[in-house]
Every structure is written in structure tokens, then in C-alpha cells.
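Read the single chain below, which is given as C-alpha cells and is the form predicted alone.
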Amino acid sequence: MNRVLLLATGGTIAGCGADSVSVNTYTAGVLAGDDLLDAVPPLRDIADIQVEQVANVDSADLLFQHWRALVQRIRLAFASDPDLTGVVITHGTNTLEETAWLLQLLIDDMRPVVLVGAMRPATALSADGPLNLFQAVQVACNRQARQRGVLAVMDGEIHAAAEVTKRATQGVGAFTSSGAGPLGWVDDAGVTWSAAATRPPTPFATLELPKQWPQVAVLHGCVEPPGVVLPALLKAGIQGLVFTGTGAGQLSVVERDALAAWPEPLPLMLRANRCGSGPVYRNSEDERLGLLAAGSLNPQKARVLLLLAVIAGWNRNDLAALF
């Protein structure tokens, strides 16, 4: 029998509305993980599932302490139980991709960690949470899920942590993997993979997470951004900065001049883009200002990477070598 650890953190999948037709107005993180499991009796047929409640919040309200607790619990579970098949995490959709990417950078084990959420609360007509949860456990129990890193399962699609992103505010098909496409699909026919397993890197596998995390900000590119914002952040002593640049990660002259004029050492900085897909390439002029290209990472995932890089004590050369 497969054995799965289910870590519940709340979100819409555990949310409740006033009635069955309330799909936009509801409270996230109401039901406990045991309630989610009890709502899907067929799960008992495919795995012996141990449920633990890590948090019960809207994922917009997740804290660094929740991330730290998840990492510590997963590491301990894999280290202490060689017969554990995998881990499933129920999670709100708003920041699911960030948690998935964080875990990908930190969890070094061939066994799958699968995140799953829902776009409709548990009380809604045609709630998508129960089927999503069943399919997430299906994937976690699939032998070919090993060596694929951290995964997300939504609406019958299996996504890699590095690629998955929430693309829409409504609809059960709100998640996509820009450019790469899903790693596979899951339904009543089982789990189907689009390619052979390729284990992604885990550059912070041995990193211990502190109670106090660094401050890393995200700036959104726009026409003539306020000139006071960037200097204020630098003066406040932020330790990392992600620019959500226009186009292929381009900064405005306002931002470039502010960086050039700053008299003190600059924090670690990455350039992502606001387009939603497509890479950001290296640029020698930007690198002279201390700006590194974030590649295909979106701004929120670039921020997660910077958080861990700062905790690990990386410098700009260390970060550049990763890309």
C-alpha cells in the first residue's frame, strides 16, 4: 500500500461559502485537512494517508514561518521514513507556484512532492477540489513521478515547479506552464507523462532556514515610475530586489539613473519581465549596474530565489553562476 503524507495549509480547496452557488465570495481555509480527505472516500483505496495541519489560511496570508515549517517537516519525513511514497500539500492557488518553487530549491529527494489547490470552494456546485486532490495523490503514488522534482496538479494537468504559474483569476483551468507545457496529465485512465523524468537541480538542499528572513522587494515596471520608490527601498536596507521590467526585462531611465547614483553597495538584484512568458537575457550594460537576468523565472519566483540566495550568503558571482 502506498503511504502518503498530506500537509494541509488552507486555501480555497478548504474554503466555504454561504451557499452552493457562491464561487467568488467565500472564506478560505475553513475546513481541516481531515475534512478534505473524508470528502474523497476513493482516496482510501489508493493510499494510506497521514494528515497534518501546517496552517489553515488564505495563501495570500502565508508567512515565511509556514514555508520554514513545510520544509522542515518534508525533510524530516523523507529522512526518517524510507517507505514513504510521497508528500501532497493542499494549498491556496494565489501563491501555490511560489511555495512549489521554494520547495524545489530546498528539497533534495527523488520522491515526489505534489502541491494541489482549487479554484472553487469546497461548498460550491462542481467544486474542483475533491477531484484535484484525488489526482494529486494519484500522481504522488505514480512510480514515474520520481526524479521529477516538485510538482503541481490542477485540473488534470501535471506541472513542474519551475514552470507553473496561475494565469487567470477564475475558471478551473487557471494554471499553465508557459512555453514548456505540462509534464503530463492525470485522469481515470491513470497518469500519462509527456517526457522521460529529468530531475531538476536543488541548489539549496542543505540550507537551514532562519526564523528571521531577509527583506526582498519586487518593483513593477511602468511608464515614468515614481522616482522616490527605488531610493527609498535602497535606503531602507533591503537585501534583494527584483525588477519586473517591461518587455524583456527592461528598466526605465528613472530606475537606471537611481542605481547608478546610489553611493553604497547594491543588494542582489534580478531582472524579470511583466509579460507573463518568455526569457530575460543577459545584458552587459545592466550587469555593470549589478543587474542579473532572471532567465525564464517570473518575478515572484525570482524573489523566492533571491530570498534563499541572501540566506545562504551568496554574492553576485554565486548567483550569476546559477543562471
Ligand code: ASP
Contents of the next structure:
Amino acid sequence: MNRVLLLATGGTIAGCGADSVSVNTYTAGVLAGDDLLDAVPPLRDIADIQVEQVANVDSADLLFQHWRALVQRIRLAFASDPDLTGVVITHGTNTLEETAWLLQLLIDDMRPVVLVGAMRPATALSADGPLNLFQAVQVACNRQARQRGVLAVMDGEIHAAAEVTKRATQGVGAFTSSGAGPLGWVDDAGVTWSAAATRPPTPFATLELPKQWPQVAVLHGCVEPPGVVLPALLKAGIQGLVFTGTGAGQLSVVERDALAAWPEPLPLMLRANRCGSGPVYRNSEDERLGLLAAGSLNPQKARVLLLLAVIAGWNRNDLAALF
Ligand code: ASP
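Let me have the form predicted together with the ligand next, following on from the form predicted alone.
Time for the whole complex; same chain goes first.
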């Protein structure tokens, strides 16, 4: 029998509305992980599941302490239990991709860690959570899910942590993988993979996470951004900064002048883009200003990377070497 550790963190999958037609008005993170499991009896046929509640919040309210607890629990579970098949995490959809990417950077094990959420609360007509949860466990128990890193399962699609993103506020098919598309699909016929497994790197596999995390901000690019914001962040001693640049990660002259004029050492900085997909390439002029290109990472994932890089004490060269 497969053995799965189910870590519950809240979100809409554990959300409740006043009635069955309330699909937008509800409270996220109400039901416990055990309730989610009990709502899907066929799960008992495919795995022996141990449930632990790590948090029960809307995922916009997740804290670094929750991330730390998740990482510590998963590392311990894999290290102490060679017979554990995999880990499934129930999670709010709004920041699911950030947690998935965080875990990808920190958890070094060939066994799958699968994140799953829902776009409709548990009380809604046609709630998507129960089937999503069943399919996430199906994927976690699939032998070919090994060596693929952290995964997200939503609406029958399997996505890689590096690529997955929530691209719509409504609809059960709100998730997509920019670039190459989903890694695979899951349904009652089983799990189908679109390509052979390639284990993604885990650059922070041995990093211990502190209680206090650094301050890393994201600045959204736009026409003539207010000139006060960037100097204020630098003055406040921000330790990392992601620019959501226009186009392929382009900064405005207002921002570039503020960086050039800053008399102190600058924080670690990455340029991502606001287009939703596509790479940001290296540019020597930007590098002279201390700005590294985030490649195809979206701004919120670039921030996760910077958080860990600052915790690890990386300098600009260490970060550049990763890309
Ligand atoms: N507000 C919810 C959350 O991210 C949305 C969801 O789960 O779909 O926790």
C-alpha cells in the first residue's frame, strides 16, 4: 500500500460558503485536512494517508513561519521514513506557485511533493477540491512521478514548480505552465507524462531556514513610476529587490537613475517581467547597475529565490552562477 503524508494549509479547497451557490463569497481555510480526506472515500483505496495540519489560512495570509514548518516537516518525513511514497500539500491557489517553487529550491528527494488546491469552496455545487485531491494523491503514488521535483496538480493537469502559475481569477482551469506546458495529465485512466523525468536542481538542499526572514520586495513597472518608492526602499535597507519590468524586464529611467545615484551598496536585485511568460535576458548595462536577469522566473518566484539567496548569504556572483 502506498503511504502518503498529507499536509493541510487551508485555502479554498478547505473553504466554506453560506450555501452551495456561493462560489465567490466564502471563507478560505475552514475545514481541517481530515475533513478533506473524509470527503473523498476512494482515497482510502489508493493510499494510506496520514494527515497533519500545518496551517489553516487563506494562502495570502501564509507566513514565513508556515513555509519554514513545511520545509522542516517534509525534510524530516523523507529522511526518517524510507517507505513514504510522497507528500501532498493542500494549499490556497493564490500563492500555491510560490510555495511550490520554494519547496523545489529546498527539498532534495526523488519522491514527489504535490501541491493541490481548488477554485471553488468545499461547500459549492461542483466543488473541484475533492477530485483535485484524489488526483494529487494519484500522482504522488505514481512511480514515474519520481525525479520530477515538486509538482502542482489542478484540473487534471500536472505542472512543474518552476513553470506553474495561476493565470485567472475564476474557473477551475485557472492554472497553466508557461513555456513547455504541463508535465502530464491525470484521470481515471491513470497518469500520463508528456516527457521523461528530469530532476530539477535543488540549490538550497542543505539550507537551514531561520525564524527571521529578510525583507525582499517586488516593484511593479509602469509608465513614470513614483520617484519616491525605490529610494525609500533602498533607504529602509531592503535586502533584496525584484523588478517586474515592462516587456522583457525593462526598467524605467526613473528607476535606473535612482539605482545609479544610490551611494551605498545595492541589495541583490533581479529583473523579471510583467508579460506573464517569456524569458528576461542578461544585459551588460543592467548588470553594471547591479541588476541580474531572472530568466523565465515570474516576479513572485524570483522573490522566493532572492529570499533564499539572502538567507544563504549569497552575493551577486553566486546568484549569477545559478542562471
Ligand atoms: N483565497 C484563496 C487562497 O489562496 C484562493 C484559493 O485557494 O483558490 O487561499
